[in-house]
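Just one chain is shown here, as structure tokens, and it is the form predicted alone.
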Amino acid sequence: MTETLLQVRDLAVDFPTDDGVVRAVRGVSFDLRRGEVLGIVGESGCGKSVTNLAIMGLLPKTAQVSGSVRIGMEEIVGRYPNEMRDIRGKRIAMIFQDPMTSLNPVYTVGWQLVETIRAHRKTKKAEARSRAVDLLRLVGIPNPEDRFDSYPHEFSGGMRQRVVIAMAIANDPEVLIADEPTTALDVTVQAQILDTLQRIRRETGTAIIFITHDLGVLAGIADRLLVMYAGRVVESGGIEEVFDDPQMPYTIGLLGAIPGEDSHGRRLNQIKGAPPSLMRVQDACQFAPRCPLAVAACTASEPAPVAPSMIHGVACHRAAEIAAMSDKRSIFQREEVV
């Protein structure tokens, strides 16, 4: 069995306001394993990048975690600021969005590598300096010893966010965490970037956690995938099974909102309504308000968890029904609720 590199249970995130706490992620399970790529998917809202910040120790002061999160054998939640930085870039990193509020616009992308080598790793400048070159050339940046000495005003969108990927693989980490870093780019630089991830895997084993709304992507790089909603992890299986047999109305909804070869002519499906509050949660489906299969039992109590054994896991009430429906993506094309 492949190694399993981060290990997390029943994750809870809640936010105190003065309305009320919001819950904004609940009792989410799963693990992640060496080379292994696990996509998470979902709405705005859902819970993707909280859960992911939490795993991080990035949140604020403010928010109250619980639950288990481990890196090998350590547990990471609940450790002090200047523990979780000896274990940040060394045994887990992040990639974000934007690449340019992760780069000091006042720095060389060199010197920017070099202190983040340095700042895990007793080495002297020179030889810092060369493992800098080498990343830039792992990531695709042509002429990296010219460009080491560049700002990074003056490389564009798609080089910055290698540049940050450099960065983010520079000690080796076990874990990476992709925090939609294709969003903001065009197709073909996406691509390229897509290809530096699947190509950094190859070579040093590193597990990936990608977050992205962009099922598309996911079809062309993950292994696994999570599908959230309303805070919690609703559908999750290999990719394949989860593209070719949903079980959860909310993925079948977003699988087939994507537009594809068969696409022309027909409607594509829209999911009506919006998330939930996650202020007031109720003992009930989250998803039933907007599902057109929902009946009594979903509004009488929330389904069971996802739990990380299954190999194909669904929080839905019926999903034993929706598994035997030979179409399943017409659900959300039909007028009456069944």
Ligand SMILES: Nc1ncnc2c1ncn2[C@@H]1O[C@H](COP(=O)(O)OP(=O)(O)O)[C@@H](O)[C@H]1O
The other form holds:
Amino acid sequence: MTETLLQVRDLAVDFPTDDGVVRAVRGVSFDLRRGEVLGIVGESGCGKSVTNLAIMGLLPKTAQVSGSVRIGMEEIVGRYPNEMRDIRGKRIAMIFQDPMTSLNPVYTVGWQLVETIRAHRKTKKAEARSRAVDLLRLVGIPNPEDRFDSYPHEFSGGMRQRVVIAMAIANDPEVLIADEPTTALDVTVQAQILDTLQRIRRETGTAIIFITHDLGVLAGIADRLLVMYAGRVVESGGIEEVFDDPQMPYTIGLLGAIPGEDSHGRRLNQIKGAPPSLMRVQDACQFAPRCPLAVAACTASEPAPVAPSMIHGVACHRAAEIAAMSDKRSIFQREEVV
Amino acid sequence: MTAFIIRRLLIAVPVLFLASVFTFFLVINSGDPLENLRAKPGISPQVIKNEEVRLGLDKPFVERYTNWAGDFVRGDLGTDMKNRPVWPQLWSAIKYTLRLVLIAELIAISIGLMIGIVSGVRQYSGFDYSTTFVSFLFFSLPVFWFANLLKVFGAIKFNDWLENPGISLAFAVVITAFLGGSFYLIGRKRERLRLAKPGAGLKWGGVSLGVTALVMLSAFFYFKNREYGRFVKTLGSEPRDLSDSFASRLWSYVGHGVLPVIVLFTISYAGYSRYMRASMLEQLSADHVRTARAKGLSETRVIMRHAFRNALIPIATIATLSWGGLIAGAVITERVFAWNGMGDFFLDSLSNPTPDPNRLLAFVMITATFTILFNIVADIIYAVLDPRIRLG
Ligand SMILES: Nc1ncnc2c1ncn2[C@@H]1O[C@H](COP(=O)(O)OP(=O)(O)O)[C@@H](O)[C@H]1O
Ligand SMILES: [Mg+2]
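Could the form predicted in complex with this ligand be given as well, to go with the form predicted alone?
Starting with the chain above, the whole complex follows.
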């Protein structure tokens, strides 16, 4: 088995607010191995960003983080902010959702790239500049020499996201976290950005955590999958296992929402209802209120969290029964379009 | 850029024209400049007639205006009621006002911005709450009352102390204990918030206790058997005896300036620190600042090169625009401390004893010109600070 780069164990994040404690992440555990692409999927608000901001040590000061995050031998949880500097941007880098706002508007993209390079390595200005131009070329920016001195507002959204990617990979990080990097972009541009990320992975061997709320995006790029619901991992496994043999009703619902060949002429089946409040978390399966298969046991206790050692793990009281079902997708009703 | 400046200057012409017509109309109708003369017993009608001709009171509005405007365009601001040329008086007032206001504003901006940055970065900390309190206090101080209070405590009482200076041991002990204790508590707090290494409370408390004790002890011995003059002045703007040595004249300038500068500082400081704090808060929660942190930059660099640099954009505009109005002088402060600046010039022109048309017009034109110029400067600074803005 390949070496584990990033090890997350029982990660929990609480936000005390005036109305009560928001329990954004509750006991998330997973491993990321060298060179692998791990997809994290789940509805908006399920804790994907908070989990990854915790890994970066970028949560607001109000956040209460517990559990363990290790990069190599180094523990991240509980570090002083100034001790995160040699990890951030160097060992773990992050790409954010909105390319329109994630660059500083007052500096040229070249300046921002050079700054990133020189933050971690003593490099001469000219050397950093040529490295920056190489990076711009690597992420697919045409005429990188000329574009070096352009300001972010002179780029389109897709091009800006490429610049952000260039900044993220500037110091050859072991782990690249992409938090919904294509959500804010047009579909065609989305595909180009995905291509770029794929290429970077091939050329640099960086392990990638790819966060999305859209399972369809992951199909072509992820090796393994982590499905999150209400601050927990509810299913994890190799992408093929999870796609072919989903065992948590929530995953089945998500998969049903992807348009496929057999969905022609039918309405996509969808999960009804909304995710629960993270303010008052009950000891029950959080998905039970929306689950067509829920039984008494589901509201009596919360299933044990998915262990990271499992090849295909599920947090569901009825996982065994579901595994044996033949037409899983039928558990969510499908309406014929008349 | 040049085209922009030329166009803006051209737009300024009709603005100044309208301002002058409006002011001229108001001034002309604000009372009879010869009221006092006419009321004097034994003044011959011929004298009054001569004065009317000299001041142009016998002519219709349009003719009087065009006469004034013709002189103005040629750079002649005319003479006042007492037949003295206006420009030298105005120029002297401008110099006094600028000296006062420039110094006060520069101090207010530097301190205001620094405090604003820190209270933005440490939002809801003890520091933030106390500076917010001080800002609102300064903001709501009645200037007249505060200026007079300063005269009593900042000048008269302080000068009394300077004549026989000395600090008591009790005072030294209290100050030392207070500073040492505060820094100990601050250090402990930062330890708890994990902003400082364990032991910071004791270290900081101990160091500040030691330093203050040393300073207090040396002050105790230093002030023994010394005497200084009455340094802080409450009236006037400069030394009376210009034959003194350079150093003593310089000190005299400082002694005259210190109180009015403090008053003007308190007025401006509050605004700058509050604006800066708000602007910093906005930037600190901006996405690009998160990106900067994610890149692994040092916190200082994140705050100064990213958050502060961007937070400066709105502040520069606000500051420049308010500087345009500063030339109009600080009426109350100049009155209380008897500085012959622009505020004083304006009040004098309004009723000395009757409105003085040429002086008032000169005042309005110079302040309007400054305001317009600083508006242009504000736009230029804005474009320089923000590459997204194109002048055009
Ligand atoms: N600073 C914060 N204070 C309080 N609640 C927060 C904060 N940041 C995130 N949350 C909450 O944590 C939950 C998870 O958010 P997030 O991880 O951003 O979701 P997503 O999966 O869409 O990325 C949400 O319910 C959100 O409201
Ligand atoms: Mg998110």
